[in-house]
Amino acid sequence: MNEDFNFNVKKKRPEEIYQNIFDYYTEQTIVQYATSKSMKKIQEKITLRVLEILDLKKKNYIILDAGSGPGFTSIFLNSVGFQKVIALDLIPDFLKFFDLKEVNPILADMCSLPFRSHILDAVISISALQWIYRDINNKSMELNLVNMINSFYNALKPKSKAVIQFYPKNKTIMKNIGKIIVKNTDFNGNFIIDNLNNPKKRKIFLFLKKN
C-alpha cells in the first residue's frame, strides 16, 4: 500500500450512524436500494473493476458474492458468463429480489461461511466490509473480521483469490485491517486504490491471494 497519502471521510456513513445493520436496512430502505437503477449501475461498474483485478481465466469457476445484497453483482456475473455464482447475505429481505433462474442465494453470515474447505475459486465482496469492521477500538468487530478472513481462506482453493471493495473512513482503518489479516492468516495481498485524490470517485479494494 502506498503510504504517501492520507484521507478522512468527514460525512457520517450509515454504518457509523446505525450500530446494527438491521436497524438501517428496514423494509423501505431495502426496496429503495434494490430498485435503484443508479445503485445497480455503480455496483456493476465496481464488479467489472473487481474482475480486472481477479483476472479469472475460466468462466466455470465457483465465485462467492459475499454480502450480496439484492444481487447486483451476482446477477451481473451470471450475465457475463459466470454460471457458478453463489450469492450470500445475512438479510433475508434482500434475497427476495433474486431471479432464481439466474442465481439461487443463500441466507448466511459472511463471517461464518457454510461451506466445506477448498470449494471456492474466488470471493468477491462489494460495499460490505465497512459494516463488519469500522472501529479500531472495537474488539468484537476485530473478532468478526478475523472470523470472516479465516472463513474466506478456508473456503478458497489453494492459489485462489479474493477482492473486497469497501469504504473505510480513513487510512488508519485500512492499515489495521492489513495488520489483522497478516497476523491471523496466510493470505498475501495489498490495497488497490483507484482515483486516490478524488474523494467522490475514490474506490478502495483489498486484494488477497491464498498460498
Ligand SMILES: C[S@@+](CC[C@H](N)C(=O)[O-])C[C@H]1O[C@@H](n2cnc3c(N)ncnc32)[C@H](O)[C@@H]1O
Second form
Amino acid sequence: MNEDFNFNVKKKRPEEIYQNIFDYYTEQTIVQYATSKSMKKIQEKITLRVLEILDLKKKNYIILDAGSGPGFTSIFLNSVGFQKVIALDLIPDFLKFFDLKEVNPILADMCSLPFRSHILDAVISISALQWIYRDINNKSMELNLVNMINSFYNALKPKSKAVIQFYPKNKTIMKNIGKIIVKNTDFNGNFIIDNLNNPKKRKIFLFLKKN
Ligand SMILES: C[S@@+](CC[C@H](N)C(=O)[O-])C[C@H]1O[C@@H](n2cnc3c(N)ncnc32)[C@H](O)[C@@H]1O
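Got the form predicted on its own; any chance of the form predicted in complex with the named molecule too?
Full assembly next; the chain just shown is listed first.
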C-alpha cells in the first residue's frame, strides 16, 4: 500500500463533534438522512463496490448489514436478489423507515450481536465503524472495536467474509484498527483503498476473512 496519501479532511465529521451518537441522531437528522436521495445513491454505490469485494457466490446467503441506518444497503441488497438480509442498528428511529415486507430490522449494538455462532454468510458495514473507533487513546472504544470484530467472527460461518467501509480521521486510526484486529482476533484481512490520492473520492474498506 502506498503510505504517502494524505487524509486532509478539513470539515469535521459528526462523530468528531458528538461524543454520544444519540446526541447527533435526533429525529430531524434521522429524517434528513433517511430521505436524502443523494445519500441513498452514494450508499448504494458503496454497496455495489462492497459486493464486488465480497464476491458472494449465492443469493440465498444470510447477510448482516451492521449499522444499517434506514437501510439503503439492506434494501439495495434485497433489490438485487439477496433475500436474507438482516439490518441492524442501535437507533430505534432508523428502523421505522423499513418496509417489513423487504427486510426485518433489528435494534441492537453491532459490538454485541444477538446471534448464535456460525449463522452468517457475510457481514457488510457501511459508514458506521468511525462511530465505534475514532480515538486511539480511548480504551473503551478499543474494547468496543475488539468486541465488534469478535462478535462478527463468532457469528460468521467458517470461510466467510466481512467488508467494513468507513471514514477514519487519519492514518494512525486506520493502522491502529489493523493492529487491534491482528492482536485480538483470528481474522485474516487487509485494507482496500479506492481513489487513494483523491481525498474527496477516497473510499476505505476493511476486508476480513474467517479461517
Ligand atoms: C452514517 S450512518 C450509515 C448508515 C448506513 N450504513 C448507510 O450506509 O446509510 C451510521 C450508522 O451506524 C449506526 N451505528 C453506530 N454505532 C453503532 C453500533 N454500535 N451498533 C449499531 N449501529 C451503530 C448509527 O446508528 C447509524 O445508523
